[in-house]
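Shown next as structure tokens: one chain only, the form predicted on its own.
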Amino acid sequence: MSAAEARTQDQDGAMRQMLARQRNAHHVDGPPSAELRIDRIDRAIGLLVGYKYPLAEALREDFGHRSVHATLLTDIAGSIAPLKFARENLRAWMRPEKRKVNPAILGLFGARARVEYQPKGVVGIISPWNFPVQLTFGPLAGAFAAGNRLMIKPSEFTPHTSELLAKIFRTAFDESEVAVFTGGPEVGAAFSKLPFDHLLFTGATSIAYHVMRAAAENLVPTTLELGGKSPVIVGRTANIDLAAKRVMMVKTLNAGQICLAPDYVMVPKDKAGDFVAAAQGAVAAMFPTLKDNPDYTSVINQRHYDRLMGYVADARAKGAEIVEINPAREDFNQQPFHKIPPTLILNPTDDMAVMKDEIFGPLLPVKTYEAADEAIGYVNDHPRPLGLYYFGTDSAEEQRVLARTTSGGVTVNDVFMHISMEDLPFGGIGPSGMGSYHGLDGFKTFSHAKAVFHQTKTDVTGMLRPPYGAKFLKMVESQIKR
């Protein structure tokens, strides 16, 4: 046995003797109070203000360059936002659910029907490397409301926040209610593979399959959110000008490395040119410069530069038309990070490896249409996206365009938008994901839904026991009917 495999086989045994423990915690504790509920939340949101700096900081040096701004406002607000609203709402989802007794005549003897929502116990998040913060933290406010204990295994694509997240969670809680793993894929498989009471991974579609072929041994029920090619239609009632700021600000937000990132844009044939200009403004205003802009974020490594770059040199050979958005027309082929600037990809064809492959980074191919329904088409044709986009102000068609697509979410007339609504389920759908949470949704995700029904002391299914006759019979007869 090599080194690197006696490695994993102890880090293999820690996570199980872990999972045990947290386990046993569960069953020796009984489900957590709302008051130990929101002390536990209380704590996540104490880690995120006391430690926002030391984070972004973290970030930055495992991207190369991540604008300190941009993690404030994704990674640290992004995850207090949503431990907030289950820390308001918490008590009310907790309370049982009434149901109704069927047949009604059974309530009148006095029998009840109720849901009852238990945790699970003991929840793996597996979160990725784009926003490590927050889809390690975002999660922890449903599966806290729930009631959970969770372990937690981070990216290692970013070792530093990797490393730091693992630090500042063992200063604020015991291991038993939190715990996280560090390590390359060889950890995230054997973590993968744990008898978790539910499972929640965030990341590419390819590991997925992996990641559900292990948690399918063990029958561990799974939440996969994933990405895809988010589709952005302009209708021809949209503002232009408008629809390429809201465009353009996500797409070189984190440089574009978000699982709802607009991957493609269609808008009219008349008005592609418009589109073209108002989304080189829209960057000019944001980014005068992009080089050494501080606000302007790295591609995360090497290997997702060489991979991007490799995107625009198939289209550019296959005969779209490359528009690289660099207003001060600075040199980047010597830098000491990954930026890539902004890039627009004209006239893309199917047979292009940006319009096969989920982009993750500020390519953005621009294809034209003659009628809303060759729009919808060309997306139904399609893997279903984790995120569709609509602008325009004709209802009829955004109806349509609504009506005649399926996606995990939309957001009309603005881009990524829905995530950021914690009363609105966060999931995709196919492809792009399977489960979903945030919000009431997310304390469900992480619940156990448990059918409660009380009997009436009347012996009213007295007449249900045999000996059967003719008066059963009629009885049963009297129900099967339209």
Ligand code: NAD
The other form holds:
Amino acid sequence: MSAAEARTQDQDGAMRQMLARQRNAHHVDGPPSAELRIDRIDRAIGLLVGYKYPLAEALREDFGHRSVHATLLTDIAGSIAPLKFARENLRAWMRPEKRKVNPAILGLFGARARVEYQPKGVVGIISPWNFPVQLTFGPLAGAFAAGNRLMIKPSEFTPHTSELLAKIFRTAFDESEVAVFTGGPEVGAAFSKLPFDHLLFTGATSIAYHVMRAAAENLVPTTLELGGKSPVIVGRTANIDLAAKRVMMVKTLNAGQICLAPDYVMVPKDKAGDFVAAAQGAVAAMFPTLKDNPDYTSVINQRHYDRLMGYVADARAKGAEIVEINPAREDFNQQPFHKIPPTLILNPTDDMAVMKDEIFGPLLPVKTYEAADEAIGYVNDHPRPLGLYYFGTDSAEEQRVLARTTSGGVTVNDVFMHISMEDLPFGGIGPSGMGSYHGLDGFKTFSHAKAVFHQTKTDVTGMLRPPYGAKFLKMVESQIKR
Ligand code: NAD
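And the form predicted together with ligand NAD, for comparison with the form predicted on its own?
Now the full complex is given, and it begins with the chain already shown.
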């Protein structure tokens, strides 16, 4: 056995022990009170408030450069919001839900039905590198609100941040409440084989096949938060300038390394020139310079840099027009990090890699269409995306786009923002994910909805017992009607 294999085996043993320890604590202590859930959430908020700058610094180091301001927005404030929402609402979410009994007459005899939300137990969370803090603390909000204990496996691509997360969790939580295991794909693979009570995986669709297969071995309920190519349909009635500003804001945030980033834009043919000009203006206004601009984030590493530059070269070779938005005409050949200027790819075709893979970077293909149904048809000819964005004021067209396409979620007249609505479920469909979380939907995802039925004291089911006869037959036949 190699040293690396021996390490993974040790880690596997440690993870299995931790799962047993957390599960035992869950059984011994029983479901946590609302006060304890709130206390855990408060401790998580305390970590974010107390370590905001060390976390931002760790992320900056991991990315080569990552905007500290953007980290404060997306990873720190963006984690505190779901925690606060859960803290405010968990008492209401925890209440048993009264349900109808049938036939209704049973109710008159005192029968009662309700749903009780019970913590599942130990939840595993596997998180990616693009928002390592938010995609760890965000799921934690719902999982804690539902009364669970957590084991977390953050990404190896952000080693400083992942190690810091492991360290700070130990300062505020007993490992029987939260335990962090760092490591690469081998650790991820071993982690996803554990018999958790629920597993939430956020990452690439290609990896989700492995995760779901591993979880299936133990029939672990699994939520998959994946990616894909989220389209933007700019309608004829859209305010092109505002649409371009909003699209380019998210395409440049975290250098477009966002699961919900607008992946490509479809614009009416005669408006394409206006959109391109507006996108150039929007970028220049946000980033007069890019290379040393602290607000502009790097691509995470050389592999992803090469992948993205490969898309541009491939698109150019296959006939696309490349519009690099580089307001100060800086030379990106010599740079300490992996920054790529925002780049529009005009007239892309489906044989280009940039139209096949999720882009996950600051490149934006701009396609044109003649009629809205053409854009709808294009979306439907491709895998169901995580997000879809429609810009315009034509409510009939908006309704048609929404009704005729299927995506995890939608933002109208902006991109990405539905994710920040705590009361909306967040998740994909098919290749972009399975299940959802955030707010009440997160609480439900991490809870077992247990059906509880109280039978009447009166022996109302006596007539169901044999020996059967004419009276029984009459009763059954009365139910077998149209
Ligand atoms: P990734 O799938 O490569 O890695 C995610 C995590 O899985 C990491 O912790 C990694 O160590 C682990 N892992 C790797 N191989 C594994 C295996 N065989 N078994 C179990 N775990 C394994 O994803 P990434 O590159 O870190 O993140 C980018 C992807 O994540 C993009 O596709 C993006 O769209 C998606 N994403 C989705 C969301 C969402 O909420 N839907 C959010 C952010 C990112």
